[in-house]
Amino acid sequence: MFQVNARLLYNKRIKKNCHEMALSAPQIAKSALPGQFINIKVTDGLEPLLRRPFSIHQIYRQDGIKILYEAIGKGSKALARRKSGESLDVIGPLGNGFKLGRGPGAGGRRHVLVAGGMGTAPLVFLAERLAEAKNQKPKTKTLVLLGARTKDDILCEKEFKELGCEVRIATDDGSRGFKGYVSELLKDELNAIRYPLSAIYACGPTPMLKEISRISQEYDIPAQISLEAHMACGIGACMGCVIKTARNALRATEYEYKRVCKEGPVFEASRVIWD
């Protein structure tokens, strides 16, 4: 973990309230893993007081990091007003990311990435790391399912395709692709896929992740999910973002509390207890 004054390389609106920002932060970029996040002090003053957490979206030109964010709250709107050349106080990389090379499903070569809305952000970084394994044998196969309210809200389709991923779309209103929730599309795809899958990786709204956790258990496919939470400190000190998890996968009645910012934000779906 590093605390740095990161130079803002660009900050642009890509659609509606969605913005993409790149920051020069070599120490963070070199040590970051997919699923980890950074904590940004969005202004130079005391208001807002708390930092804002953002998933690491991509590594930018080796020594920079990208974030993808929606300017809807006080903090994110303040961030959207920041200009190229300014410096931001950034802490990161924080938390535990997706487990590649160890953990459930890590040894396999066929993956499904499921993104709902802004949950797309950390999965592009993950897809990049999975794509690096294409030079290995056997080659990886990555299917990406993107969920959005309408066709105008779809994020990062081009980026995933450029990485060689198969992409399927689900929209709530049916304006593009499958009509319905992306979790429903996941079930359809699992019923149609003829080859065994190693793992599901997902990020998005809590109801979506809850349903994906249920589906992963129904189909007996390991899943890792990136949870969203209100974080005050981002480093595990305040205990403000705890969730209930099973102490043992075989004994769901025995539980313990985990911090989303410290032990997460990525958890094994089978361990999360949904109240």
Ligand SMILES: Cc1cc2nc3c(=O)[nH]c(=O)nc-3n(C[C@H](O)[C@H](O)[C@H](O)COP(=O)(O)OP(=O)(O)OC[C@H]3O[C@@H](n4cnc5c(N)ncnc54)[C@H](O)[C@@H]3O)c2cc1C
Given for the second form:
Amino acid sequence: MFQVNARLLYNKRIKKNCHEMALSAPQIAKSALPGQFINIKVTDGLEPLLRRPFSIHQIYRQDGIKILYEAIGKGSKALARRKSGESLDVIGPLGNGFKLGRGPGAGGRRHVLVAGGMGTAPLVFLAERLAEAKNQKPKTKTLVLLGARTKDDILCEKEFKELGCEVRIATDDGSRGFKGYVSELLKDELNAIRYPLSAIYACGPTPMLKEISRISQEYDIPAQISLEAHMACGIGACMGCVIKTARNALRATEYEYKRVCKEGPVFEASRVIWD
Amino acid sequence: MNPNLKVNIGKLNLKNPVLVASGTFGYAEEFKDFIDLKKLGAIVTKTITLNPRKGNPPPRTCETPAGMLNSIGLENPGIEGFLKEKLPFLKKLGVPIIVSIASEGGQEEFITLAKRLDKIKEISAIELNISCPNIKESARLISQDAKTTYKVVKAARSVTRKTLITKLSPNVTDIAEIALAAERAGSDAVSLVNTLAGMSINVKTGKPKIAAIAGGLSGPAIRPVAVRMVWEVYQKIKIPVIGMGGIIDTESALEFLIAGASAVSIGTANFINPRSTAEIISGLRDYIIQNKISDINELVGSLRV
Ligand SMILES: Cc1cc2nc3c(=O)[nH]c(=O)nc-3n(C[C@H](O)[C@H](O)[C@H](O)COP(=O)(O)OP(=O)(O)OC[C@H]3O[C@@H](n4cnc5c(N)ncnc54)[C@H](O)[C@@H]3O)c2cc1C
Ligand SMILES: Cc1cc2nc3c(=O)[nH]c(=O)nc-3n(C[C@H](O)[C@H](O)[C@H](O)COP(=O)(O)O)c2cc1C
Ligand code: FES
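Can you return the structure of this protein in the form predicted in complex with the ligand rather than the form predicted alone?
Every component of the complex follows; first up is the chain already shown.
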């Protein structure tokens, strides 16, 4: 974990209220893993008081990190107003990211990435690392399922394709691709796939992740999901960001709270208890 | 000039007056990447109870104007878990360790906990958290009643010779009366303030922003309330006051010292800037050098009225 004054390299709107920012933060860039996040003090003053967490979207020219964010509230809107050349107080890399080549399903040959809305952000970084790992395992393939409200909200399609991923799209209104939720598209795809599956990696809104957990159980395919929680500290100190998890995979009634910022944000779906 | 930053709290001799507030610093390990922990005046642990506690259901925190609400519900590994898993790291630092304790079962549990801690030489002091708004088995907090405060502090006092600090709630009519009761019962110092009871609503959903509905307010929003209470208590008691509530920088730490606090605790600021404590320690040193003050204790209660 590092706390750095990161120089803002660029900050641009890419579509609607979705923005992309690059920050110079060599220590963070060098040690970051897909699924980890950074915690940004978006203004110098007391408003907003707390930092705001954002997933690491990509490593930018070795020494930089990129985030992809939606300007929805006070903090993210203030972030959208920051200008290149300014410096931001950033802590990272934080949390535990996606496990690659370890854990259940590591031997499989097909990875399925499922993104809902802004949940696309960390999956681009993941796809990059999976593409790099492909050198060792040339036969592995990555399928990316992108969920968005409409065709105008689809994020990072080009990036995934350039990384050699197969991409399928689901829109809520059917303006492009599959009409419906990306979790329904996932079921269709799982029914069609004949390869030995490796694992599902997902990030997006909580109801989507809940549904994906259910599907992963139904199809008996391990899933790693990236969760969100309201965070006060982001470094494991306040115990504020907890989610309920099963202490023991077999006895799901015995629960324990885990910190999204420390033990997460990526969890094995089978361990998460949804109330 | 080498100014004196040392302060005494009971039997404790602190190298500077900057502590961390219980529950905002974990068990210190979370901060080791950000600051040199050895530089702290003392470390106050997250409150521990006899048995492990899972804490309250999420969401447990939300942001408010210049502050935040929390309802952690004292999630902690219990005393034995603390001694086994957390103390080994703390012990190595060579910084005075103040263990904050709370009871889920009346005065007896405070006695059991204080006895257990009394035997451990690496623990420098005990803070009695009788003011946590997030575990309320009865309608009232201990620190909302002077008689109960006296009884509990007296009971803990009878089983330990370690420095005993009593942490007070601001959710009272007359905090000085409670502080006096703690002093009479043998407390070596008082810590104030704990969080102010508060609540915040999401108007889109009509639901409370934290699951426990109400929680404890902390951060700069509560600072003027806390400073006033420190001043109030300082005038009435002889034992030292440890002041806290919304300290985020050197200037806000100075406010508390001038109001009568012998030491200060940094809480919510640790979340915003994990280097706050270190920056405030050097800020205080610079301040007293610039103002030609030879001893920081001269500042304590120096309010000019
Ligand atoms: C580990 C992690 C990674 C994240 N990665 C990204 C990302 O890559 N891109 C992105 O756009 N967003 C991401 N988020 C969500 C982002 O942190 C919130 O959108 C942001 O904090 C909202 O702040 P605000 O001040 O703009 O909104 P506020 O005015 O605080 O609130 C606006 C809305 O956002 C919700 N919100 C506030 N804080 C959070 C939070 N910490 N988590 C979830 N919802 C919140 C509120 O409940 C409210 O509905 C991530 C969150 C977490 C926990
Ligand atoms: C997330 C959080 C957890 C806390 N947990 C405890 C606790 O376990 N015991 C305790 O005595 N005080 C606890 N407090 C209160 C603080 O120690 C402190 O009294 C209060 O936050 C006011 O100081 P501040 O405004 O600087 O944070 C907690 C505060 C916060 C914000
Ligand atoms: S946000 Fe404080 S412990 Fe996770």
